[in-house]
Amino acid sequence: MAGQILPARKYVMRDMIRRELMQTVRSDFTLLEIGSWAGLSTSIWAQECQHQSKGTVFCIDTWEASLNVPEIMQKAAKRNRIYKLFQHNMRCSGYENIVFPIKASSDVMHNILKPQSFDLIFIDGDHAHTQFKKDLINYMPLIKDKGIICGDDLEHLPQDIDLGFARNHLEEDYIEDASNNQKYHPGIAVAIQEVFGSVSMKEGFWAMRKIGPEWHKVAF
């Protein structure tokens, strides 16, 4: 349970950060991750930043499991195993100099960080609707113009699911709609629909680009 990103999704994430880094001439590309767990997604960003010799990754996480996740994850977090594993993974991968963990609540940190200060923000914290939507709204102002906000675990676009069924399970982490055999994270799908209507998505990874005051889909 320490690494839960599907292989196909990893390639989408890697291709996107590679493209974003290649298109910028600045060396101060800044990336913020909300929810890092053991550092699998962190390593995807850091590997490409290191390869292109540009970019810094900041990670906000309490490293304490949410109540709606599997019990095995809750037990590991209570024993502080996950934060130690995150540190171990960054150290052994050689990313310590470009990855900076911030052990704090996302609810606190958005008030401390400066608006329009990140080129990319990846949201993968609590999947329950209330917290995910809060993170989404709180961190959108921190994106620079032409920057990207993105996330994990959008298995189906909002228009492709039964939103009524999803709304009955908003605070659950992961559900199955037996009527159509769809499995997905309801809180994320509904919050995306409420905030953006629709987003660009590939292999469960979603993204939107800020251009002026508006948000636009990203070409994968």
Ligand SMILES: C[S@@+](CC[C@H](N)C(=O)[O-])C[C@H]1O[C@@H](n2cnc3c(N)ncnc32)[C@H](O)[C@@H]1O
Second form
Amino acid sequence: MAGQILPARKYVMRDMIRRELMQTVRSDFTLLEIGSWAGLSTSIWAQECQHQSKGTVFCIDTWEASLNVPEIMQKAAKRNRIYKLFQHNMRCSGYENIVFPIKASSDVMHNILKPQSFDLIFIDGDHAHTQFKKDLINYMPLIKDKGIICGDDLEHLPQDIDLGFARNHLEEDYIEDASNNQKYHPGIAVAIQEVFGSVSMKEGFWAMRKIGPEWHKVAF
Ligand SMILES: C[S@@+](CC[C@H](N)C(=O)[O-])C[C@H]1O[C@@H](n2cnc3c(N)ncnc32)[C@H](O)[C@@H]1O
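Provide the structure of the form predicted in complex with this ligand, given the form predicted alone shown above.
To see the whole picture, the full complex is given below, headed by that same chain.
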């Protein structure tokens, strides 16, 4: 479980960051990731930044597994092991000059960061409804105009699930609705519904672009 991004999703993320970087002439494209774990998603952003010689990736993570995740993750995070693995992965991949880890809680960091200072924010921290919705609301003001907020683990769009069932499991990480065999992260789906209504989604990766005061779907 060192890599938490499904293979098909990686390509959606890579294609999106590739397009965003190609369309910008600035070298100071700034990404912020909440939830890096061992660095798989980080390396998707960093690889493309390195390839196009532009962009910096800041990673906010406590590097302590959330309480609602499988025990195997909780055990792995003990004694700083996942943070060390993250550092090892970044060093061995040659991303140390592109990736800057910030070992802190997302709740603490958003107050310190400047509004409208990131071109892209990827949220993949705690998936419980309360924390994920807090992260969304706290980090949306940090996106620049025409920037993107996006995240992992939206397996089904809110309009395609039984929201009543999901609302009974809001703080759980991952559930199965036996009535229709859907497996998903209820906290993510319900918070997305509450904040945006709906979003662009492909292979479980979701994104929205800020244009002026509004949020618009992104063409994948
Ligand atoms: C699902 S994992 C991230 C997976 C990663 N994006 C990948 O590609 O493998 C969630 C991460 O969020 C971190 N996390 C959970 N709650 C957090 C919080 N409130 N602030 C910062 N990091 C948090 C955990 O330590 C964990 O590393």
